[in-house]
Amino acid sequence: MNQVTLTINGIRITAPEGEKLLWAALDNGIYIPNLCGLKENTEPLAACRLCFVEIQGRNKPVTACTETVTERMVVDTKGEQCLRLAKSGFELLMASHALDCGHCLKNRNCELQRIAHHLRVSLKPRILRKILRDLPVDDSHPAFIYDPNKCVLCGRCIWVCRNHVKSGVFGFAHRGFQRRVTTFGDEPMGRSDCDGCLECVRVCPTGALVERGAVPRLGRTEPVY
């Protein structure tokens, strides 16, 4: 495969062609803000809205899951603008999501911590007022349990279950500030045809869906500034 030479924080790295610009700066240890991205989804989501990157020779930041990479193509990861948008987008996130780490089975293995710490940002909302949404906790199946309060609707869980397992049993449902996954008819996890795999827990970024019986990692992780 034929590879194409860019710059990105002043580090010239490689990438195949065609490569996402995401992935071609994770794959080199540059880490973007993301929540949505799967290497597998040749078609991204781009609904986190936090990896925002700023391109030079183009006149706005870009969202680096759905930019194609090119030869000496020069990105900026720390720009003021695409910092600006990334840490708006993960305010507006946190606002309404429920924060309970330390009691969290993600808690020092969430990615909401990692954005945080990266953007140097509070994981509590320091402009928005806090809206939670309160709905009823999915733990009718035996091998996962499902907390919609902790779920950033990235989709990753939909995807792979349609894609990778090929079982399709999640889908979103309902609208606006009530949208949450589900299964057909809206029925519990438990009577629905998952097998059970785990492959949901597995891309969840979250303590949205977590494998039933894991232990929670104790600890201080929020970063304050």
The other form holds:
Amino acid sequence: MNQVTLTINGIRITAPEGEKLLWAALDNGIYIPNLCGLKENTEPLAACRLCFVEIQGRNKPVTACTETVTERMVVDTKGEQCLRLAKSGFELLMASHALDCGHCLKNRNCELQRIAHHLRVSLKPRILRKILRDLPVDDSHPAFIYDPNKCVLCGRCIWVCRNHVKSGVFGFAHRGFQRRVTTFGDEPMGRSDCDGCLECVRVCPTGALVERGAVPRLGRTEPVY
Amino acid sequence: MRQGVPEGSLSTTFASLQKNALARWQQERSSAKPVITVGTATCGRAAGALDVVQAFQDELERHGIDCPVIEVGCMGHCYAEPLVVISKPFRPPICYSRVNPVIAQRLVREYILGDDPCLEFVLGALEPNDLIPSFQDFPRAAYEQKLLLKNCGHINPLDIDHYIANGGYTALVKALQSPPAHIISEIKKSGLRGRGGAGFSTGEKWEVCNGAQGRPKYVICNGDEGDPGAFMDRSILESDPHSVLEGMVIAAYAVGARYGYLYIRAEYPLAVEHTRIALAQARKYNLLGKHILGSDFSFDVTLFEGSGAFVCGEETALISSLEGKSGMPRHRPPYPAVSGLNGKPTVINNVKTLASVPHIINRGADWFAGIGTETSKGTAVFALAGKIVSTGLIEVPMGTTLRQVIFDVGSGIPNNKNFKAVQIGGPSGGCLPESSLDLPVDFNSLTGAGAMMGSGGMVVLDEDDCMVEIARYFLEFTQRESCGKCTFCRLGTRQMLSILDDITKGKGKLKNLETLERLAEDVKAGSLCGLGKTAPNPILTTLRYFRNEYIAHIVEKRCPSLMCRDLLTYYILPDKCERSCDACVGSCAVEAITPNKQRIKVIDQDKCTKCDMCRVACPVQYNAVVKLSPPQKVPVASK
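Switching forms now, from the form predicted alone to the form predicted together with the partner chain, please provide the structure.
Now the complete complex, all chains and molecules, led by this one.
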């Protein structure tokens, strides 16, 4: 496959032609905050709105997950405009995230913590008010626990369940602020035909889907995705 | 895609259709007997037009008069519904307004049987004459230019012959005889821009789709009009569905599409019904289907009822809903013109855009480009609603100023109130103040002022409307209608709504305004689709033009327009209250009003629920019940 050369933050990198900018950057060790992206998914959801970058020649920040790399593209991931949007989007997510790192099984292995660290912002929203949905935690499944209050609606779990496992246990339901990942007819996970392959737990960036009986990690580890 | 048949045969086939249609039309309209037409679009029906039709039929039968009663669409004068037009030989056709069954009976007896035109019910005559002022003499006639609305209220939307007799489908015949590239270049030359809101060049869209790879191609008509206060698409689909169909077929021919979809929201049952009938009639006449009018070109349209999501007006969400998925937008590019329905090239246009196409083909691109302004060509259809005398549908050339639209065409603000703002473009638009009234209505100047052309809803607000509450209302709408896919729209609108909620309840803080403004800008820049990108417009424009109202709510806890219920109190002025009158006492549902020793009525503020019934009940000659804001202004009542 042909390679293209581009510059991100002054660093020249090469990436396969047709690759999305987000993956080109991540593969070259340049971190861009992201939640909803999955490399195998060729139709990016573009829902989390965190991977904003500035590309020379464009007047507005664009999402890196939807932008295909081009030869001699000049990208800035630390521009003022794109960081403002990323921080604003992140604060919005955190304002509606049931923050409980101390008791969360994803602690120290959480994409949200990583993004907060990268953006140098606090996990607690500074200006925005906390608006939570207070949905019941679903612990009916023998293999995993689903806490919708921690979900950021990235849709990764749905994508792997449908495209890798070919099962389609859950999907998005409801509209607007009430949107959530749930099973058909809002049945508890335990009563769905999920066989507990835990693919969804593996891709979940937050503590919304965690393995039952998992031990909180103490050391700092890099997330799978 | 050239025709396999000689060009002559196409016109011959159509000529015979046209001849029949004209014969039927002339027999119906120019015969010696009178003709009654009643506007029975949704606006007319809501005002009782169906009862009027029934009353006419009964009364005509009783007197044994042979006179057809034809149901037509909306004439645009929705403030005066139900509208009836009676054409009598040797008389100008006369339009009667606010007709009820009793008036209908009288009209039959006195005008149709006798010869008294009942001048007290007349709105105007359709043709200039020396008896009755005609619509052409109305002040609004100087500004109006009816193109898309020409047939609305004139023809029976359920009869294809009426459309053909009035010049319908001639553009299609003309189009089928020229190469698709020529049509695209005509549309491009005309400067037609999408009437759905964004204003993208229609010709360019068609050109991209025409050049795109992939078969079959599709044409979709976007009739998912969901803005509060907008009803242009509904009226056109109800009153003249064939004009939209003709535009669709021409679009399909130009881009080489085989299938089309008409996406109409299910909340418009009458528009759906009329369009369904129109589709069947067009198929019968071979204006749709295989080998249209004997040419090599085949195209068929399926009607699809959208099930009530505002976001499905966004083209990618609409397509995803057509595909059977949940109506949710996706990232563009690829644009639908390249990869749309089922991943195939798709042209998706608004109802009004498609309805403009036949006129351009018939009368030429130069003629169309001659109407309007430098950047926006043609006419703009607006639905006037809110605090305006002549609510209804109007069509003016682009470039008409807001002042002309509101005060000359719409006859201004009722009840001697002062104009405050006009909300253009629905929940995605903005509120423009009096200082913007001299802006010409076109795509560019409205965007510059912070509003949006939108699809054409225009809600007029007067001094009694609180701008903070208006912003809150529209944001509540977008917040509820957000699909929830992307972070900014799902959570940003929710945050902004909670701030506005607080301000309208008097709990706001000054620093909230800064947060609100910043958040609004971020939501605008960061959202995935048009809904989120435009949802903050009502906030940003009200903050820009009416910031003092926000400050009054926050600092003084006062609602200047006396609209926010938490910030006002009802009070009965003792010097105005009439001792012998108890109207307000009876009207109060919670028994909060009692007479004191002097029989002056006093409101118990602890019991009062601020339902406004006492103010309505108080006779106008006293007008003793007033609203006060902030609530502390109420003097301590003497028991």
